[in-house]
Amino acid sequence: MQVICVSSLKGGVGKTTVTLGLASAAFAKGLRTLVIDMDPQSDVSSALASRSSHGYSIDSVLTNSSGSVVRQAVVPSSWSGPDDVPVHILMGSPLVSSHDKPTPTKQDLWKLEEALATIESQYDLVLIDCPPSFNGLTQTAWTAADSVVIIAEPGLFSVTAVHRTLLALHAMRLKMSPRLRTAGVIINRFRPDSAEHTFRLAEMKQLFGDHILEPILDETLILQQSTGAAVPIHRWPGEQAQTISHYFDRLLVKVLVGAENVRG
């Protein structure tokens, strides 16, 4: 099981969008994927939940980490037909809120990896959606990652915040978790016909070169439309949307290599 984290210590660049979009490339693959929302918005939890967890959700895990626990806070999402190996999806709630301390105890940054212990055997991949920030949950989830792909969008604040992201990284390797690596950073949301966006996104390469992803994203309401309809983008019609699908294709075989080469 690899467990990656999708970060930004930036709000706003469509950092749920991106999660939604690797995992969809995992389900085409026939992945056994765990989807994780760890962001108290639940955004990601609204775009896949297929029935309610009973009121067990990522909360209840990181208060009680024990197995059956966890197995009532995981749901199948609305993509599993009967036909597919299905994306699960760890519940997010609002009332996650309160584990967001801004300095978590060990005993706290272990939960997740305590809860992950005992369902490991379930699943090829587990992708965890954090919040846009730096405090206790984001590094409870990187403290239970192999690795951690950051999101970011051709722009002045998205720049600095993929510093941020990666001096917090090596931090957290120090701390807490040696084997935590950086996968790479995603760019999102770029508009080729935008001066800004070009000369934004030459500075991010000369700035975190290897570190950025191929391909591009270009910024798109194709994304927005399928996953408003709760449907996969690998499974919404259209050239555009094939297109697309095969980006996330080459990005997923990237993440997953450099999470790869953690374990190894």
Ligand SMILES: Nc1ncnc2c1ncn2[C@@H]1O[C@H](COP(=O)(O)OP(=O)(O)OP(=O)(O)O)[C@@H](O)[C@H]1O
Contents of the next structure:
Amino acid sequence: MQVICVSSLKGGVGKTTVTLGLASAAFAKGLRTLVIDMDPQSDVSSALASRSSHGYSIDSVLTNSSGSVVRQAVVPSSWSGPDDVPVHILMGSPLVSSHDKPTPTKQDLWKLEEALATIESQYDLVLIDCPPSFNGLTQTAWTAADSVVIIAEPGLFSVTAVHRTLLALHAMRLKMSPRLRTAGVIINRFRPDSAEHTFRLAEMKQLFGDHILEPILDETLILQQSTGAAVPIHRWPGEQAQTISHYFDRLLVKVLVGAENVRG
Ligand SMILES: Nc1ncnc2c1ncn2[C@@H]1O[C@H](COP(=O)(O)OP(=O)(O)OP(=O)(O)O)[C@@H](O)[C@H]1O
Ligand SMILES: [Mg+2]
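Since the one above is the form predicted on its own, can you give the form predicted together with the named molecule too?
Below is the entire complex, every chain and molecule, led by the chain shown above.
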């Protein structure tokens, strides 16, 4: 089981959208996939959940990480079909904010890792959609992870956020989790017709070099449409959806290689 966090210390850059795109690529490959919603906004749960977890959620799991609580908080996503290996979702909740402590203890930080140990044999891939700051929840998610993929937009504030995220990852490696790796930086919402975007992309390539994962994801309405319709991008009709799906296939391979290197 590989555990990958999708993170950015800046809001609204596409963490949830990329989590869904990577989950869609994993779904298309038939990987046994669990998506964990670590964000109190619970956007990825809204996009994926097909049924209620009867009040059990990531909040319950961080309170009691036993296998029985974890199994109640996990539900099949709306993407499951009769012939598919279903994608599962560990439900988010606004209540998880109560675990967002400014100075979490080591015991707090190990909670998700403990919970995942109870279901380790059931999944090939765990994708964690993180909140947009370096808070207790993000640190708890990173402690359970093999690697972190950073999401960025081609804009000035995002450039500085990538730098902050890389520094925070270094600090976490020293403090909690020597195995934690940076899977790379995915650049999202690129507009090829924008001179500013072209400039920022070149700047990011210069600053972060090998960390940047190709292909770059363009801004496109169909990602918003497929998310809104709760359909994986790999099942959205049309040539453009096929192209983006293929981009996510390539990004998933790179992200998985990054996580494998953790052990290599
Ligand atoms: N490549 C893209 N093309 C078009 N729209 C996009 C793209 N990526 C994200 N969006 C849109 O941008 C908005 C923000 O994306 P998203 O919710 O994925 O960001 P986020 O980083 O998860 O935000 P938050 O920090 O609030 O959790 C959403 O409306 C989403 O549909
Ligand atoms: Mg989000």
